[in-house]
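Just the one chain here, the form predicted alone, laid out as structure tokens.
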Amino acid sequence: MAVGRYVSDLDTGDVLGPVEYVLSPFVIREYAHANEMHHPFFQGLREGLVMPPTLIHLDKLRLYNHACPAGTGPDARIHYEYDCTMHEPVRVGARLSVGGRVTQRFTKRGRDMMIIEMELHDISNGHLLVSYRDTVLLAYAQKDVAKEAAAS
């Protein structure tokens, strides 16, 4: 387990939170006007805004910042890809739970890769209402294989 430290220092099997939060507005509008989506879901209405899809990014900070408080670690790390399942809509006011796990650590093309995959709980009924896997590249520069092995 390398939970504790850096978040390029994850490995399979690690266990992310649980952090529990509640939904706020600010949230919700901050995070759609930063990303151009106008729509009066995310922005214009008064009550029942809906989180936006790509809001469990923000989860994935959460749980980083919980589980690494050291930060990133010595690379800056590139979101690869995700894919998102949106279960239910997430309403503002919501008190939540997310949690993750670390799936799968791997070497692509001389480069560290990481998957995680987490969910999203509504905490008062306990029903999924996001599940969401995301790759992420740990390091942009290829590792120097030689170089390692001789130094070890």
Second form
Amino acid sequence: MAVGRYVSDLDTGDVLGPVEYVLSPFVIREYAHANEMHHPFFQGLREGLVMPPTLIHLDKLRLYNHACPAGTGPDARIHYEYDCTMHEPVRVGARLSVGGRVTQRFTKRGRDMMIIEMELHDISNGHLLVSYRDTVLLAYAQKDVAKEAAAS
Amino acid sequence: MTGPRLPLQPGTEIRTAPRPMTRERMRWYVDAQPTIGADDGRIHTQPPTIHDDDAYARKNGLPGIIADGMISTNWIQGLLCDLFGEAVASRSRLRTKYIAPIYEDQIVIAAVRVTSVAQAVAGVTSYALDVWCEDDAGKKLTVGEALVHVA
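Given the form predicted alone, state the structure of the form predicted in complex with its partner chain.
After this comes the whole thing, all chains and molecules, with the earlier chain placed first.
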């Protein structure tokens, strides 16, 4: 297990979370505002607000902060693929539990990549609300694989 | 956006107005992250990132700041919400892949094309769509697909 330090240390099989929180109207409206989604179900009054599906991406950062308190690591990550399924709407005020697992860490064209699969559940009834699969490049700069192989 | 109303037909293609990916738009997303993490009603800011600090971006092998991929995903999602409303946040799937970086002041247009419409089952119609973002020369920057179930 590589949890406990940097995100760049994470490896296949690492479990992230679960982390529990309550979905606030501030979070929904702030995220929608930052992304120019001025729809009433994202930016209206508290009653009736629903979570933008893409907000699950910030739950990944919530899990990173929980599992990797030392931060990102030596290089900036770059997001490569987003894949989210909404099973039920997530309403403001819901008590939520998010957890994830590193399902793959691998090298592609000289770059370290990582896939995390996450689920968001409603604590009150156990329902699966959102499933999410996230793929990142752990560093933009490509490794010189031949040089590394020769040195090892 | 003003566009066609439901039901949409297969082959229908809809685009947003062109938007420049300005430095401000990139920073809005950067600062939204710690602000949302703190969830205390105040604005919070991050240490330098590849999305708001040119020197830090260059140190990471980039020519300058680039947009967070989630911005283009959100612009696609916003277009889907324009078309399908709250159904997008209720029962849907969206997959996006970032195939080219988006640089400062690059023009970005979000687009969807209906690929199929499943007949209503129990009052629910399912729309499958290709989705993408392109620049003003038609170069694809972000690609993917979506499925929205509309009651």
